[in-house]
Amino acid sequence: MLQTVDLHKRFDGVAALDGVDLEVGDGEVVAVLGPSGSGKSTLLRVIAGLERPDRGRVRWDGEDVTEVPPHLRRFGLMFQSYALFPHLTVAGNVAFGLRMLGLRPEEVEKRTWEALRWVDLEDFADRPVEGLSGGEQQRVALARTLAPEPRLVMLDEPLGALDRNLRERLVVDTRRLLRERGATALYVTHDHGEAESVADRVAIMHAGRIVQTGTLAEIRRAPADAWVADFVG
């Protein structure tokens, strides 16, 4: 189970993260929604080590990570910009994190096969990802974010560069992976339609802060305040 307890980060005085306090159990996923602006990124980036919280702190399973290199958390993280190697194969991409655990050849091999079936990817494996559209460089992305089997998948706005149409068919895509995983994820977006398709769970954010979390449909029957009943619709 992933927790973080109060945490607080500014940037040039401005708060990005102003005292977040939330779980996620083993294998939920868990949306975390909000405008642009309201500290979803940073939160992300605080919980997988990028960024130092200026106070609080993260646990897994009550351990305080808080300190733990980035490299040591075994938590994935897929940015919005998928943030693949160009000059690797969509099979290169998928074994470079594996690769990076020490795995053995074999191992690499097999798991990198696996996590492009899992994608629908295998007859991809030796094209280049520059060619490839955008939908496909999103499963590429997933597949090498899910290969080395992190403990906490993130995702942060894995969606937001495509089309609408391309969105909708990818979502069930992606919860379908995530569900037959048994992952437990975080997954930003400020869309509500992709939290509420999805997630089991969501975190409204606004302004650094976590101001209310259940479903969209229970958010919906009673905000917490004006601001979620705005938002929410």
Second form
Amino acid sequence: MLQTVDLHKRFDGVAALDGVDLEVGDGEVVAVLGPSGSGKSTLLRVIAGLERPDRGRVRWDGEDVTEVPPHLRRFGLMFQSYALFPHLTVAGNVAFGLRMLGLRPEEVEKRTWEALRWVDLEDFADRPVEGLSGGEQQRVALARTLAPEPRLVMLDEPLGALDRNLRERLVVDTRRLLRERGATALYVTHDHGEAESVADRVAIMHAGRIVQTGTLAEIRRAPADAWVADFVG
Amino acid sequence: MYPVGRVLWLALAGEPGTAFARVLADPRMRGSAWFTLWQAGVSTALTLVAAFPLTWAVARFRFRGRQLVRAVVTVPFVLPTVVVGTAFVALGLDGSLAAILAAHVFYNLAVVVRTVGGLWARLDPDLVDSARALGASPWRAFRTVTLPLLRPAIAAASSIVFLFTFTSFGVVLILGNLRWRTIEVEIFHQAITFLRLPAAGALAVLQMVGVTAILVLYSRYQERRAVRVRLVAEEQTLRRPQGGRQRVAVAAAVVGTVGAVSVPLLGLLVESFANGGAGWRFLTEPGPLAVRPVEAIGNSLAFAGAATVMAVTVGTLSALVVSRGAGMLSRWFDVVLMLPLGTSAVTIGFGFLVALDRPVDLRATWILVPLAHALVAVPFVVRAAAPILRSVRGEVREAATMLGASPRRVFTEIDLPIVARAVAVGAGFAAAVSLGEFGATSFIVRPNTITIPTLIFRLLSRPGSVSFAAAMAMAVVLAALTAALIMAVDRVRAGEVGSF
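Okay, that was the form predicted alone. Show me the form predicted in complex with its partner chain next.
The next block holds the full complex; its first chain is the one shown before.
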């Protein structure tokens, strides 16, 4: 279970996180929903360990991981830009995290194929990632993030760079994949529909704070304040 | 920079502006300047027209050997200009304006086919289909939908071709027979033939102004084009030619263009064997020149090795700066990448000639030639390496971290392989540039360390059918060396570091 306690982070004197308390239970998918600039990406980066919080703690199953370096946390993060490795093939990208686990080569290969199958990219295994379409890149990034079975999966606007048709199709696939793996996941988005269809629970973020959590239906029924009412309205 | 500075000083020294005034008043030089401008315009227009059929065929259709066709038309582009010029001499076309224009088209075809064809193949076919569904004829749909969307690529290709032909030296020197002269060629004549250094300096400045103006116009245009087009993968747009007429048209475009491109190359090969191979024998025998011609190959390879080391060191470091730099530098990224296309090798050679006598007289040492080559090659190295280095953004490193890579492993698994690839590609280009470099070398080469391109030029200017065939043979050798290098570079660029 992930737990953040009173996370603060300022950039150049501007508060990006202003006391964030958030919990994600085992096997739960929580969407962080908010307008751009509300601190969503910073929240993920602090949980990932890529940014140090000015104050506050990050805990996993009660253990404080705030000081643990990012590559040892076994948290996965999928970037909005996908950040695929340009010098590796599709399979090479997906295999990367498995190799870092120190698995035997046969095991790496087996699990790479498995992950490619999840996203229907077996035929693309030996292709360089350069010529791939946006949707294909998204699927590579997703398979790469999920393959090493991280304790926590974080997705930063994973469909943000795609056009709407593709987004509607891939949101279904993404939800199915997260569910099938029983993943504990944090899904950042600014799109209400995406949040509603992917997540068990939604956390509304505004100006560096989580202002309300619950299902979107619950939040609509009883918004915490006028801003939330307007945002989910 | 120092040699170029000396050229500037040479042009401006003495009575202020006299050198310029004299150049501008001289009808011969005005003629050269005007010729430079209009032949570049005509060459660019002709290249666009000549490239159109093949661009269309390669961008729209799937057919056997499509990749091979693309590779074949790229061959002339990577050949040294001396080889291109010599190939047209082999056809017996030297001395005519038509030969110069044809050589420019031959040389630059690939720029259009690759730049415009690359974008065209990735345009969403639904766009044209919907125009057709709205009642547009195929021609009208092309004119009102496809053409406007291709405009950025056409503009980019045109700027590159214009720059290349504007600064054309080897082709015009060899084929122009002193009658047709670009500014580059005129600088060479003024400096080497007439020893009028201030005039040559003034011309070099004029040339730099012209190149800068083209680059500025290009970057302005790049900033202004705003239409974002959704691109799709090539596999989704390519279709098999349908119906007899389409099949014939595609076949005609492919066979016609590939045939036309092959003629000069085959001519070169055939002529090199004229006189029962006397040309090839001439190369290995001690002849009337200071060295045995075949030694030029060794010189060229040694110079290329030294130039590559220098160019890669400087070029990779600059590429790192350009690709990491924020703000100003990144904004000029595209322009920086254009620079090698406008570098005037003649100005560099001329600058070396007038500048490097102090504090140590470098002009007597062997280092001068590779140094000049490295200077010409650095922008090419930057151009090749910067996009590769740019692909390692901060997030790519962070992604590796999030997949469990320690900082050390991020360096060995991400940074190193990518930088190594950039260096390898840059080195290949530097070596190719050095092997084919003619403009700068022609100013500073010494008879006992002659290079392949300068040897070809000497052989061409000697009377007699044996020297003629020997020049052809030497051009074949140079073409083969360059092709081998470029093929190796392509391997590295496409090749992946194991699939797992």
